[in-house]
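The chain below stands alone, shown as structure tokens; this is the form predicted on its own.
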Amino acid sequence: MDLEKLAQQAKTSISLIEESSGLEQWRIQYLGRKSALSLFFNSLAQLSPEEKKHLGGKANKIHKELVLLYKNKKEEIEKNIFKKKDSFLDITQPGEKQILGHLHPLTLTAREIISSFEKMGFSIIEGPEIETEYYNFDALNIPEDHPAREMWDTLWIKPKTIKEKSRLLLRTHTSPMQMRYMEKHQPPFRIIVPGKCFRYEATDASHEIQFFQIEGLMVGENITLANFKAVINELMKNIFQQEVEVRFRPSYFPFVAPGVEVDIRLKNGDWLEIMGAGMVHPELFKKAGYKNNQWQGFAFGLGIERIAMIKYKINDIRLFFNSDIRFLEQF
């Protein structure tokens, strides 16, 4: 193999290159694994010791020269590209706007709701998404044979061992934190519990297998539904930035008595249901170990998706979870 001739061809060829694509082809031809020079290095084992010493040294020298040629040519091409761009640069023009990420509409809504409650003195509490049957149902006045259990389509978790006494499930609401909190704290207090909930049901425009809920609990000596209405009025005004009509309708939930459904109406709008609520059932206070007839309070469960749908005029809850960038970029 004529190493001198190969080196001369490489030098002549690279001097004619002006673009990066041509330089990459040159690199593959003269420095790549299948190049003539690389194949020559692979064949050195077949040569005599004297030939290895002479031709090997010569080949190494040529390889270093070609690598240096490649490096210099690459820098030259990059400088030329910069000069071309720089010649058209107008420093008086504003820079290109960077594409930034932004918060999901549910996150925006949740933060607004939480901020409003914080201003009213509520503490933020978190609870487990994997819950026990006791706290999700039994502690809330919903024993195993209670017909109200049909209101919650439960996703049960298969136990790892037969020794597990309390069955586990994905929580169907954030209400279990009512009892968990009352067991460890004495009134008066006011808390909210934001979190994800799960129910085994078919999805449609207004139902999802997972959703976000904010549970609220306020307990004191003289707490009434009037206090609850004042809190909700203030919350709605903060969220929608306008006066909002609020009304209660009688309803039933095992862990409150009386129970109510809460409806709101924006200006020139229809009545819309936003949450279930009521006065905490005395049986829950008894289970928590509170002194009989000393404390009373209200509890509620507010759906974040429901508020976001009203606030942003969204007609399908599934849009929140399908990651369609065309939808998310609007917020």
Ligand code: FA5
Contents of the next structure:
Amino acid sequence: MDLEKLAQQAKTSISLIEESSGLEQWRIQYLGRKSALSLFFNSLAQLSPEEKKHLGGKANKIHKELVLLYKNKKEEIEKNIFKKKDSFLDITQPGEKQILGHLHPLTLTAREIISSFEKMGFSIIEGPEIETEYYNFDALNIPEDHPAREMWDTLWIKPKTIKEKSRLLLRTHTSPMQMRYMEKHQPPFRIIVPGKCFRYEATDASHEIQFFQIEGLMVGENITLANFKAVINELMKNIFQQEVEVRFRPSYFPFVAPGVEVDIRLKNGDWLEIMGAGMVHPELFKKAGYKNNQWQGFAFGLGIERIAMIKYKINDIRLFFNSDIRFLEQF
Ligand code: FA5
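Switch from the form predicted on its own to the form predicted in complex with the named molecule and give that structure.
Below, the chain from earlier opens the complete complex, with every other chain and molecule after it.
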């Protein structure tokens, strides 16, 4: 084996290498387990002690040299990679566009409505989506045999035991929070209750089986429907950034007297119902434990989807919930 020749070959070929793949091949050929040098080391045992000393020393020296050559070449290649990258960096190129998530149109609308009420001094309260029959109906002057129960097609939850006193249901509106709040708080106060509601009804372009309402309740001394109208006018101005025509239509809900339906005037001249409302029924104050007929108040239940539909010109409520990315990307 001609060690000198081998060393010469290795040196010549490494000097021609420019990329790491070539260098790896070189390493395998000259320093790998099956390289001529390794095989030579393995065969040393068969040589005479004198040859072993002489050739072994020489081979060791060459091995060290090749390892050093390899290390230096590796560093050189790595440095060159960075140099090449730098020469391609064009700082005048526009950046890569980052894909950002965004808020659902209902979230945007709810936040706007909530912030508008906050500015008017209302506190934000939340309530349970699974309600008892008592708070969803009875406490609101709607006993079991009352025909008004048919206004709210209800999704009932099967009782676990027959003994359960009050049946459970998915709340059909946010109104149960009226009584829950009044039982624990003395007037004056003003609150809103945003939350999800559920109804067992056929869906169409303006009805879903789940939707969001914002309940409002303001109780104090000398509160009238005129105060309610002022609050709603302010809310509409905040949401639509312009004066919006609002009208009250007489309506009926067992927990208010008088009851109204609130419509707003659309650009095309049509009226659209956005909420039910009215003056809190004295019976509810009595149930809550308020004495002396001292208090008056108004309550309302506003549909968030309806507002979002007008604001963003959406003609079908079902678009909000079917997770079509082509729809959601537009907000
Ligand atoms: C109620 O739910 C009453 N609790 C409102 C109320 C509160 C009256 C306080 C008086 C005092 P109504 O069923 O009309 O009323 O619903 C109120 C609003 O919720 C509607 O105007 C509409 O905007 C929205 N809404 C009702 N049902 C659906 C539905 N299936 N899909 C989408 N929005 C709905």
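Everything quoted here is computed from the prediction, not taken from an experiment. Take the two forms, superpose them, and find the largest set of C-alpha atoms that agree within 1.5 Å; that set is the rigid core. Residue numbers count along the first chain shown, from 1.
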query = Would the C-alpha of K74 be classed as shifted by 2 Å or more between the two forms after rigid-core alignment?
reply = yes
ask   = Relative to the superposed rigid core, does the CA atom of N322 travel 2 Å or more between the two forms?
value = no
key: Core-aligned CA displacement of Q296 at least 2 Å between the two forms   = no
